[in-house]
Structure formats: structure tokens, C-alpha cells
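As C-alpha cells, one chain now follows by itself in the form predicted alone.
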Amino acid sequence: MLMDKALIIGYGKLGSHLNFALKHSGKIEVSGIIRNVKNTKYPSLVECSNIIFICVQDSKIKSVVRKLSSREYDLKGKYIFHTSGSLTSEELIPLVGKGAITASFHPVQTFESKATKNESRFSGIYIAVEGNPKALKKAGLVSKYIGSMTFIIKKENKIYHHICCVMASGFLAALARGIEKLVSKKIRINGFKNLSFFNIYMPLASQSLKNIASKGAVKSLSGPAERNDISTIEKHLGALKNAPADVLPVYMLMGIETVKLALEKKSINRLQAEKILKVFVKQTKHLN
């Protein structure tokens, strides 16, 4: 059996990690990398590759597709994937007319910087795929080679999948930033430099995520709202008036959501929930 040869178009954070994963799979050869979408070496690299990954920013996918759609490319039988989280395989429709087998291939992982030779971000993660059934089968094989697992998603649900990704990663980072600001401005823990202070809170965050994974978000809820501890919430809100200005609205927003969650868990009743929410409402004047 001939080894698959993959071309990577776009060498940003995701593309660099994918390159590393493919090379270390021992099953797929990276035939080439195109860092600049205006690169003139497309023809020879496309010709010798049977799999093409488009790893550019969402706004540049159309440009790559437009280039691949030109007469100089023979795409018959080639598997072409884009790695966008929010866009579907419909972005690749112009290539289907040229015989390409297409799908979207979105790794459910965070890539905050380019890969180093010692990183393996694809190991044990899920990859959301949708598109041509034959392409999905190939995507499953590629995922297996790089240590990942695929799950098939409907086109109409792709955007909701991406929202979940943003909430699980970007929003989590935003919440962590609130902790950073409080530590640096108010707590000033001696002996901790740079970001190492977060080691204090990491076990708590990690265990919370483990609880959510095994029990679900509702059953995993803990904290003052879940205990109907209004006095503690009031103390928090009072203290945050003297914290960096943008921490209070984040705390209030997430606090209100935890009240809803506590009500859903039935650890508090509706009357108790309304009383806690009134405490948050009183603080809205401090947001101006």
C-alpha cells in the first residue's frame, strides 16, 4: 500500500502542530508546506499529494479555494480538508466540481503558539468532521494515525460546535485572566513569579473539569450560590469594587449563571434564587 502524502497550506499555529503530528505518525508523509497562500509552487506540490489540508484563517479559505479551482490543477480523487471551526465543507464546493473529495476537519484543541519538536497536541483529542462520506472515512484514518478520534457533525450544527469550543477555551482563558488580575493587583502572593501562581488554583480547576466530565455540569456545581450563601456573595461583590474594573462584570455575569445552575440542581429554591439575583442587580450601578 502506498503511503499517503499530505500537503499543508498555511503554516500558522494549527498548521505547524498538524505538520508535527503527521510527520511523527509514521503513516503519512508531509509532501510539502505552503506558508504563503500566494506561493507559486502550488502545482508541483498539489500534483504529488493525495491529501491537502487548508489550515489558513477563515477569511483566506476562499482565496486558496479560488487558486486550487484554476485550470492548472488536477484534483480528481484528492482529499481536501479545511480546518476551520465555524465554516463547513460548503466552502470547498468549487473543488468538488474538479473531482476533489472534500470535508471540514476541525481539531477540538487549543493552539496558542506554533509547535516545537516536542509537542503532540493531537494525541487523545477529538476532531469534528463533516462532508463527503468518503472524505470522512479518510479523515477517520488520518485521525487514527495521529492519535485522535473523529466525530461526525451535521453542517447546520457546526457553528454551535464552534461556540462550545470558544466557551471551553477562550472563555476559560478570560475567566483565568480575572484570577491573574486579582492576584497581581490585590493578593500579591510572595514567592510566586510570572504565571506560576496559577499552580495554586490549577488542582481546583482540573478537578472541576474532571467532575464535569464524569457527572455533568449541574451535578458538579459547588460554591456560594449552590450553598445559598448570600453573605459571602455580598462580600465578594463589595471587595470587587476595589479590584480592576473589568473583573466585577465578569464575576456578576458568571455569578448569575451559577444561580441558574444551582436552581437547576435544586440545591436552592426559586425564592432563594430570586434573593441572590437581587444582590447582583444592586451592583449594576457600579458597572457604569
Ligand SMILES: NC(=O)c1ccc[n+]([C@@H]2O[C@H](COP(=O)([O-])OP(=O)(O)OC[C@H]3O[C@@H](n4cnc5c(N)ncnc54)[C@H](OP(=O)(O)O)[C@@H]3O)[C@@H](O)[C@H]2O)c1
Contents of the next structure:
Amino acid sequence: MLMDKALIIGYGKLGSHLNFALKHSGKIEVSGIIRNVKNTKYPSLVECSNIIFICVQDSKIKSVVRKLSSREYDLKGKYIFHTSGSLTSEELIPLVGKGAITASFHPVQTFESKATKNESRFSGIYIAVEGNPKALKKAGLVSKYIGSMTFIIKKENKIYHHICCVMASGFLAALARGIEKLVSKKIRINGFKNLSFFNIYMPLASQSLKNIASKGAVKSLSGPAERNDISTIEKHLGALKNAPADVLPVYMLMGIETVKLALEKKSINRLQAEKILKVFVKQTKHLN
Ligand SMILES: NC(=O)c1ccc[n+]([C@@H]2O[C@H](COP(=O)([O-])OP(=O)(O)OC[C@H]3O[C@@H](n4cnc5c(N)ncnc54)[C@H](OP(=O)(O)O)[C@@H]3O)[C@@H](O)[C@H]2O)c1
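Previous: the form predicted alone; requested now: the form predicted together with the ligand:
Whole complex next, starting from this chain.
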């Protein structure tokens, strides 16, 4: 059986990691990488590849599709994937008319910078796929080679899947920024420089994530709202008036959500929840 030859269009954060993962697999040859729209080898690289990964920004997928739709490309029997989390395989419809077998291929992973060493961010992760059944089969095989697992998502649900990804990743970073600000402005822990203070809070965050994975969000809740420690919440809110201003709204937003969670966990009753929520409402006048 001939080895698959994969072309990567777009060598940014995801494209560079995918390149390493494919090369590491030893099962798929990377036939080429196209780093920008002006690359003159586009036609020859497309011709010698049977799999094409479009790893450009969401907003640029259409222009790559337009380019591949032109008469100079024969796409018959080629597997073409894009890696967007929010867009569906519909983006690739113009290529189906040219014989391509298409699907979306979304690695549920964060690639915050380009790959600098041969690290595999694909091992043990899930890849959300949707599109032509033949393409899904191929996606399953490629995923297996790079140590990932595919799951099929319905086109109409993809946007909700992407919202979950944003909440699991970007929103966590936004929360962590609040911790960074409090540490740098309010705690100044001796002996901890730069980001090393996260060593203190990371085991707590990691255990919370483990609990959430094994028991779900509701059962994993602990903290002042869960214990009905209303005076602690009042103290937090008071202290945050003297902290970097943008931490208070984050604390309030998440704090209100934990009250609802505590109610769901039944560790507090409705009356207690209402009392805590009133404490939050009183603070709204301190928001800019
Ligand atoms: N990063 C993540 O964590 C992540 C996770 C899952 C899925 N994704 C998806 O993966 C895709 C790529 O995201 P990314 O974060 O890797 O973006 P990125 O770092 O901005 O990389 C995109 C690369 O594509 C290049 N490019 C643009 N148009 C091109 C063209 N016509 N031909 C060849 N190269 C072209 C860009 O060059 P210029 O900078 O010169 O435009 C850039 O180097 C997106 O669809 C995104 O939704 C990303």
C-alpha cells in the first residue's frame, strides 16, 4: 500500500504542530508545506499530495478554497480537510465539485505558539470531524497515526462545540490573568519570581480539573459559596476594591455562577443563595 502524502497549507501555530506530529508518526509523509499565498509551488505540491490540510486562519479558508477551485488543480480523489473549530465542511463545498473528498478536522487542543521542537500535542487528544463519510474514515486513520481519537460531530452542533473549547481554554487563561494580577500587585510572594507563583495555585487548579473530569462540575464545587461562608465573600469583595480594577467584575461574574452551582449541589438552600446574591448585587455600584 502506498504511503499517504500530506500537504500542509498554512504553517502557523497549528500547521507547525501538525507537521511534527505527521512526521513523527512515520506513517504519513509530509509532501510539502505552503507558508503563504504567494508560494509558486502550490500546483506541484497539490499534485503530488493525496491529503491536504488547510491550516490557515478561519477568515482565509475561503481564499485557499477559491485558489484550489481554479482550473489548474485536479483534485479528484484527494482528501481535503480544514482545521477550523467553528466552521464546518460546507466551506469546502466548491472543492467537492472537483472530485475532492472533504471534511472538517478540528483538533481539540490549544496551540498557543508555533512548534519549536518535536513535541506532539496530538497524542491523547480528540479531533472533532464532520463531512464526507470516506473523508471521516481517512481522518480516523490519520488521527490514529498521530495518537489522537476522532469523534463525529453534527454540522449544526459544531458552533456549540467551539464555544465549549473557548470556555475550556481561553476563558481559563482569562481567569488565570486575574490570579496573575492579584499576585503581582497584592501578594508579592517572596522567593517566587515571574510566573513561578503558579506553582502554588497549579496543584489546586489541576486537582479541581481532575475532580471535574471524574465527578462533573456540580459535585466538584468547594469554596465559600458552597459552604455558605457569606462573610468570607464580603471580605473578598471588600478587598477587591483595592486591587486591580478589572479583577472585581471577573470575581463577581464567576462568584454568582458558583452560587448557582452551590444551589445545584444542594449545599445551600434557595434562601441562603438569595442572601449571597444580594451581597454581590450591593457591589455592582463599585463596577466601572
Ligand atoms: N491555534 C489553535 O490553538 C487552534 C486549535 C484548533 C484549531 N485551530 C484552527 O486552525 C487554523 C489555523 O489556526 P492557527 O492558530 O494555526 O493560525 P495562525 O497561527 O495564524 O496560522 C495560519 C498561517 O496560515 C498562513 N496563511 C494564510 N493564508 C495562507 C495561504 N493562502 N496559503 C498559505 N498559508 C497561508 C498564515 O500566514 P500569514 O500570517 O502571513 O497570514 C499563518 O502563518 C484555524 O482555522 C483555527 O481555527 C487553531
